[in-house]
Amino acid sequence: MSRPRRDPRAERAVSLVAGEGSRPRYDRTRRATGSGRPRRDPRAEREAQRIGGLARARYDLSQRGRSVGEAVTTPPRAAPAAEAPKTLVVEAPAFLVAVVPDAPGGRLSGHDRQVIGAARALAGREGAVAVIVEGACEGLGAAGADRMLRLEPAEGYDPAARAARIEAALADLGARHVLFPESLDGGDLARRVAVGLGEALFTNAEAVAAKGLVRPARGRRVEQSLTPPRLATVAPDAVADYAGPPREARALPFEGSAPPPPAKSILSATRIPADPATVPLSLAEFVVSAGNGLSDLDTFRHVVSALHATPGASRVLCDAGLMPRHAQVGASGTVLAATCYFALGISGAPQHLQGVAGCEHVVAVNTDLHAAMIERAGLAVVQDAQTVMPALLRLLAEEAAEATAREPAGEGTAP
């Protein structure tokens, strides 16, 4: 025979460990020469797949064709990084769209980008989007903006006047197509425009492409289509954001001279702010909410009131009666479209989950590191509730009391 034969006595006293006491002790991964195959060690094999340097214990599962060795004490090799996308560039744009947003705060609102995201819908290929902003706008390339036209933002609030820029503006620019978001401003600045181009306006439109435009008419039981028109406004949540590269957002020289200050057919414009605690959490830009984890709801109202939050809550506390049921927030209470959403003891159920979907931005404080609102949110704080609110509401105070301090003295009063 070729192969040599086993000798099953020979391999046990190889492996057998001497001065182990009065039993005998093996070694398993002792073989005897030309006994045949090794016999595996599963123990010695999961060992040699353990990254080393963790608290916990992780496994690199590409080592699993390795047999006994040393534990891998680094971290896999990382993928190699991706390259950034490549900023599209539109030199000689066959014609322009131009986009006229809210931008409060000088950043673009969900609204905004879908209004730009139908620009490009418009634009197509040959042309190109042009937003017309008043002041510094962050974030106009990633919305897919090819030009942008900076205003001097105005002193005050003067809708007429604002009304007039934005003609001498559009007249500069010799736009094919102007689009505004169907909002509270947007709206009645796309009015205001159209009245004083004496051009129509197509309103609320839920269908944008380069075909034609469509909106809901007869109380949304027919649908009026129309060749795209040069004025018109974007419904909210009808068409969905630029996804493509960065687009340039060149930024195009004003060359059209002031507007002449326009008749003050409005003596007085001003803006009165709402109180954050009775907005209904539907229209709130900033919510603040309690859930199961939260046990001191005194601290939290003063909380809520300190950031000059809309307070909300999770299905549990409205469920006990702690906390009103139109402060609900998630699929069976308030699905929200605000810009902050600041989680305080909450879990994160689905449902609940599904109300936060809309929101910008998500800050979560929660005990548990694996809860499902700590892996939604952009910033998790993994503490105590009962911890943080404290703590905040000093943070608060100190910047208040600072604010205070900056402030120059008042007139006839020493500095």
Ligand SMILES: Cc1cc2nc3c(=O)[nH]c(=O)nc-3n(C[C@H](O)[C@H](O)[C@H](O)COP(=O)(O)OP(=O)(O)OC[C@H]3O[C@@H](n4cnc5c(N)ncnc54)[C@H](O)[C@@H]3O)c2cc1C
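Computed from a predicted model, the values in this text were never measured in an experiment. By rigid core we mean the largest C-alpha set that fits within 1.5 Å across both forms. Residue numbers count along the first chain shown, from 1. Compared with the form predicted together with the named molecule:
- With the core held fixed between the two forms, H370 has its Cα displaced by under 2 Å.
- Relative to the superposed core, H361 shifts its CA atom by less than 2 Å between the two forms.
- Core-superposed comparison between the two forms: the C-alpha position of A401 differs by less than 2 Å.
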The other form holds:
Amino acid sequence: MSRPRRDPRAERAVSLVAGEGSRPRYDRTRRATGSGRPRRDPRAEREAQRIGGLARARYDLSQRGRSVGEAVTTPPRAAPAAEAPKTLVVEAPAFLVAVVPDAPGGRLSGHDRQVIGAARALAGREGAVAVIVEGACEGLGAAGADRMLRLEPAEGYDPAARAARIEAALADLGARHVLFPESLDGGDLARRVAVGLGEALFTNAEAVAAKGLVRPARGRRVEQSLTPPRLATVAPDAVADYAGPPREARALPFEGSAPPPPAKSILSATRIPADPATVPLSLAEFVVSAGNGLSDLDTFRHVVSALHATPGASRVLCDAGLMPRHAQVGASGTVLAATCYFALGISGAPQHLQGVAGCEHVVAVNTDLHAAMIERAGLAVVQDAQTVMPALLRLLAEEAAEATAREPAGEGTAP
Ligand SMILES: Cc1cc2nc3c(=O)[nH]c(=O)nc-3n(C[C@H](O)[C@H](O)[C@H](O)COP(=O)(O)OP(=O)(O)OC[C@H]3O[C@@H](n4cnc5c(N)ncnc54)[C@H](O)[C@@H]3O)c2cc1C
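Switch from the form predicted alone to the form predicted together with the named molecule and give that structure.
In what comes next, the whole complex appears, and the chain from above leads the way.
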């Protein structure tokens, strides 16, 4: 695709030798010039690699002695600018399908993207998917959102007040269907909204299509299906993400009025952060793992705690008793659902990679550029793990010192 189109007639005309009898004659040595690619001469290249002064022919196969300088130094043709995928716009949707994602930290979780994928299945061509977020949220268009209704984030953690805000937003949108993730927060919110609106909620849908939603019941012995209800929650890992071209995610104005704060039946609700070191691997958000290429396990433990991550390991280390068995990542260990996986000195055997298939971001440190783990990683450091770990600790310490220096006097952390 990137090569210019050849014109064999023009090339032939260039090599025509003028004025030599009645029959056209061609100078065949000039034929290659028209194609735009320099013609290689393998014999001349080989000769240029020959090391002189030796009885037996010996060749320097390194790039230094190459005679194909022209070919190597030929400026690469500019790659055609990659065409940006066209953004799909639904100008006047027949109806809206609303999604209320968890969006922890202003980013869609994997489960959120699946729910938007389910909403797209319900919306079809005529409908539009409207995502209701509190505060900023990135990647909505790519996830399949046509509209975005942004509410002001609330102070503190009050589930009842959040449900009241979402109810007001839904009244403003007038959506035909509303989907929530069946997660800890999303499931709770969906039930509160259903009670607030006095409507039925179809929970834990595992199949979502325009003609109906399906969920398992009675210990998975039966399936219940329903024509798409107004309120539903979608089970994790049951529906595929949206895989089409990016959508517009046009911001909608919130025209409703802010609801009055609900009477406080919950006196206090606080999020207690779990200790990442003791969180089960299957629930961990950020896992740092050690493999056979890592020899300094003490520094590894410091890195894990400095990054506030959960420790993991490859099977080799667990078999050797260097890491506990429950830390094993992989097909015969734990399959992760982490947002980020950081692999130190792990080759990336298929059984190990099965365990990290669901991780959103993978960072790998390995001395072998061709290790499968490096190929799987979004960010790879080809370096000795024993060198990277102290450097990382130094950077983290510098960052922590800078953050402490920036804090106003008197607000330092208690000893
Ligand atoms: C039935 C079965 C089930 C299995 N299940 C699992 C499983 O669940 N989980 C699992 O992990 N394995 C599993 N395995 C084992 C798996 O096949 C691999 O043997 C194992 O994952 C390899 O571990 P590793 O990458 O740590 O070690 P190695 O394969 O020895 O790789 C070490 C890596 O470290 C790199 N390295 C070396 N020195 C350095 C350095 N100084 N700095 C940085 N990098 C360095 C090397 O380039 C290499 O890529 C299973 C195997 C079988 C047969």
